[in-house]
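Next up: just one chain, as structure tokens, the form predicted alone.
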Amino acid sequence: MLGPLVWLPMVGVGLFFLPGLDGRRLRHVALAIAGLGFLWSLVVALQFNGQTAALQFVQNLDWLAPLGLNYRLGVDGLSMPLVVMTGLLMLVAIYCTEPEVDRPRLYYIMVMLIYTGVIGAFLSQNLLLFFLFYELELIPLYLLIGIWGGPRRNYAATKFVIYTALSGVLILAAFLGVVLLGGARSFDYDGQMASGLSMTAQLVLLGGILIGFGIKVPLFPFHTWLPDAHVEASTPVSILLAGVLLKLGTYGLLRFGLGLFPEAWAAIAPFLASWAVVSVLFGTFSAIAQKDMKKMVAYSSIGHMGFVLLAAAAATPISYLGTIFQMVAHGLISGLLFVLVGVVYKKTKTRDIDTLKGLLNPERGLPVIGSLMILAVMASAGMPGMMGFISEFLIFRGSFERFPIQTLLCMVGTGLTAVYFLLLVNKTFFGRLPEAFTNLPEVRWSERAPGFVLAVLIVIFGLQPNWMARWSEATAVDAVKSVALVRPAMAQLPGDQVSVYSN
């Protein structure tokens, strides 16, 4: 069941060496193996059995033994709304690429590539293989950075490249810790494997994967390639950025980080909550200041993915829950935000906001990508209806019991989502339309369906949420209870909490 997920990008590449294909055509065979892939996700997701917190549909295949890697793919209800959502966005990163972009068949392997690389961590069960598909997405968003960006590009990404090269160096001087101080015979990945190390070493290896997956969340203050990445990347390249590849830190915070250091993640839960407010904060304030779209969109990542790291520290069912919400609502979000920004810069050559006004007009303007500006402004702040209030009332519903002073505070963050967002929106759409912006080029409706799609399963799941926590709630349960074992103990030392948990 999982290996076609996987693999199919991979297979797909040999179709791009057919005679006779020109970027028109290398484009419908992209869409043909990413629309494949997306449905093969909800084959696998309508199977999925959620009441269970174990792995499912199980493929292990001995691969170079001696070395502890083998081939061991599983997905659980933390991976599978991943999966899912990965495979529909690549769907349309790829629909919103150009047909007459350059060098297509280069372009569209290196978009496989990622594919195959994040799908593959997001299911891989043993360290080594994780970190062979984590390494595996560098150097393919590198060149798409690189060959395809703007002016900046070739600054851009060699700063994401060498953020990331230091990102995986520290994942797996973590992961080789983990073996060999615990005595595993393999990278076979056990939420035991760490359990008999000591505190100090755990919170040694437990450092390095934090630090390591920061990077990649972005969390402050690694945070500082993202925004170059995103300004000078295209509109497909930081959809995916975005909206898929830093989930890839999210979810190595949670799955190896609360994981395999539930002893250690309890100790330095205060320390992680005050992060997570440090981070959620600086991409509030910083979003607030700037003058580009895309880039207050990338600094306002930054923000949501803080509240992440708040809910993972507080490690209860229900934040634990909102985590898995908040990092699908993040994607489809920042998804539909990247594409209205790209369609926006396309028609006005600009993305500055103190440039453009009144693109709301009905007439001469945008209104119509404006209306879904405004749905999609809503989400991110949270309104009631939308996607991004159910993740983040999940967040900090679970987190403030633990920790009531932070959660207030990304409260605030949340509050202030509302207001850069709403100056975007008012200086950019409202206003008077400038004679400079009065004979717009039609947006066609093949240009607004993305939009349309994002923003329809924004409000579905945010109306209807059961669809997707019924995949994840088994598994929130499950992941927080070694954490909650060792609260008890912690609990009798003065001025800490007693842990909500009764089991």
Contents of the next structure:
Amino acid sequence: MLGPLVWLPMVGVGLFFLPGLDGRRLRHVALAIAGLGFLWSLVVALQFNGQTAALQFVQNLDWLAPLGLNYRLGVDGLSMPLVVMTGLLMLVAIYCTEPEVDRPRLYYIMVMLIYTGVIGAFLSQNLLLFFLFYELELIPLYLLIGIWGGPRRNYAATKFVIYTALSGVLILAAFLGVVLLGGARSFDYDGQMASGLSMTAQLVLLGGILIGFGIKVPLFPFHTWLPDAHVEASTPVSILLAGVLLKLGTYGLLRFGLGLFPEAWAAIAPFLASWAVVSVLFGTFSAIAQKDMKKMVAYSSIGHMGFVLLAAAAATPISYLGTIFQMVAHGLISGLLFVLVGVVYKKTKTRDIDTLKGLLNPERGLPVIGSLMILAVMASAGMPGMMGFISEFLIFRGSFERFPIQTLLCMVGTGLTAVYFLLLVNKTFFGRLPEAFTNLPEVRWSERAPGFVLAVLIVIFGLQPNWMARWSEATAVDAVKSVALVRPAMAQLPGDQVSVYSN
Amino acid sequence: MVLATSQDFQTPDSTVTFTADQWVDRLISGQPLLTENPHNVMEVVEILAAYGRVLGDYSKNLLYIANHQFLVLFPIFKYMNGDRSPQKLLRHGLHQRINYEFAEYCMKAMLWHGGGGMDAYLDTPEFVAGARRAIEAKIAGNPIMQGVDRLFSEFLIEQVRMSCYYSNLGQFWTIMHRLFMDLEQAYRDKKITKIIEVVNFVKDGLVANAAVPITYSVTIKGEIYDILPASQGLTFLVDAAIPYVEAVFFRSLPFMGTLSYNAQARMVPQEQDKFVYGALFADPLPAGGGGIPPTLLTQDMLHYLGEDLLAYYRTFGRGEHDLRVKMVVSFQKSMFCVTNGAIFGLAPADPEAARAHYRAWVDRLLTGRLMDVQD
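Cool, the form predicted alone is there; where's the form predicted in complex with the partner chain?
Now the complete complex, all chains and molecules, led by this one.
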């Protein structure tokens, strides 16, 4: 069941070498592969049982048993939504790729490698296997930025690869430490595999996990690669970067930080919550200062990913569910924002907020793109009725009881999201269209389509969050049990026993 | 009937950079304000043809409101022209209708800016006495209206003044509708091939109708009440056309488009005669935005847009997707031609006086979009 999700993109890589495929046809093949992958993820999701926290559709094959490396795949309520979202955003990213992209075969091979890497990482139930998939996306993304990026692509790509390589080293070291110090016989994932370690050892290893995945998320102060990467990356790569690849970081924090080290996690949770506040406020204030639309969205990602750390630190069932919602919501919303910024750049050749103006002009501007942008920024700012509101409400509701001050400060951050995004909308979309932009090329419906799809999903899941919550509730309740158990008795809160309930 | 293909009307690059003196010299020598070229002729005549048909609709409704909605306190069916059938109401609700609001917008601009003999007459005791008779007849047996009249004694008088403007503009546009339809026919008959011929056609039409009387009376319970009696000598050119040009082409009112005007911040002139929000000054770019006058007018003209003009619009910009902006530009060209006709029609015979006359007009027009519509 899960194998095709991981390996279908590799079949696509094989198809790309068929003779007679030009850039346009390669794109069609890539779209077909990504479409099939997405449909298959929906099939898996429809058969997924959300009532249990247990791993489902487990595949277990011995591979390099002496090394403890087994091909072990499985899906639970944490990874299921991320797998479906990845399938969708891959489809959107490929759709948004210019048919005339340079060196199309290499381009689509890189995209497919990322597809396999990300899905494989989400489904891996073996630490080394996860690491292999996690590292698999490193070089393709480096090349996607370095070859198809903007003027400073080499700088951005190199910075990305240095940061991510360091992230990989730290994660690998932590995984090795867990297995070698814990005495496990293989790298197969088990929530108890670090339970026998001393608190000091747990803290050291958790530190490696936190920094390793913190770079990927990214969290302040490990974030500096992200704005550069986004600014230089093409629109499809930005969609993948923000929508999918950052989620590997937050997924890693939840699965391997909270999941493997509940005791140490509980011990440093106040620090983590404060770190989240710093990251949220830093991302938010930096976004306010930006003049490049893409950089603003990039910094907003830093802020919004900080919410995930806050909720993970709180580790209540509701906050844990909130992290999953936030990952999916941010994937869809940031994907939408980058799609729209990409269209604006394609038509105006600039992303400078001080240069752009009046793009909502109904006849000569980009009115539909502007309308979708307003919806996207409302969703990102957590307006009720959209997915961003559900995720942030769950996070704040779930985190407040444990970290009220930090939660309130993060709520300030979400309030400030409205400030910078309204500045963006007000400056670029309202007012009179400048003379330089009175003859902008028209936006075709095919260019609007991905934005519409994402916008509809953001609204649908904003109005009917239970359709997603039912996949993850059981996992959310189960995932925080171990943290609740190790908390000092006096720190036990009613929320620890609260199960998330949906109808 | 397609008279020419769009290829015949390729827009040349704008090279027009006349000074004010050169404009005056051009007018003295009988040259038009708008550059002579074939596509300008097609554009101006076609847009005036569409506008003329819209004026026919507008004028019927203005006259209907003036005559049949007289002192109706809540005239919720005023745009129905007397037809309140479910089909008509449904079409109205679905916005399959003419934007009569635009006509009212122009009427209110005239009411507010005033000018001409009618404006002066509306402040006389004779008018008030005539209006009062009609009011008394209308509100007889209606205690609510009588109460309103008792409480706010000037309110119904002011409503009658507004009805006068409904009627005035309705009568003016009835004549302009016929004039523009005749112009279109002359173009189709190949009698009009140049811009100057369009200008002269308008001038001749204005002059021919100059003395047409403007009167207004209402029938209440079978009895006729004169509000603007013929004895006042109000006429088409002086008391309708000229105040209309001043109020609608030049001054108008600041409307919400992409700009929010703040009168307290002096973004709106304190003196009405300094207003420059009229058709000859309006920015075409906001056309298409919700509820603003250029959008309302272009939506209406779109119902009647000729195939030649549509084919021409398809050849540049966003084809049919930015029609409203293109229509506003064409409309401004046509309005400069109409203004040109009025300028010629009002020009004195004395050469020195004519030069001063032209100079005064040119100085005003140059602050508008005269240079922007040249190509």
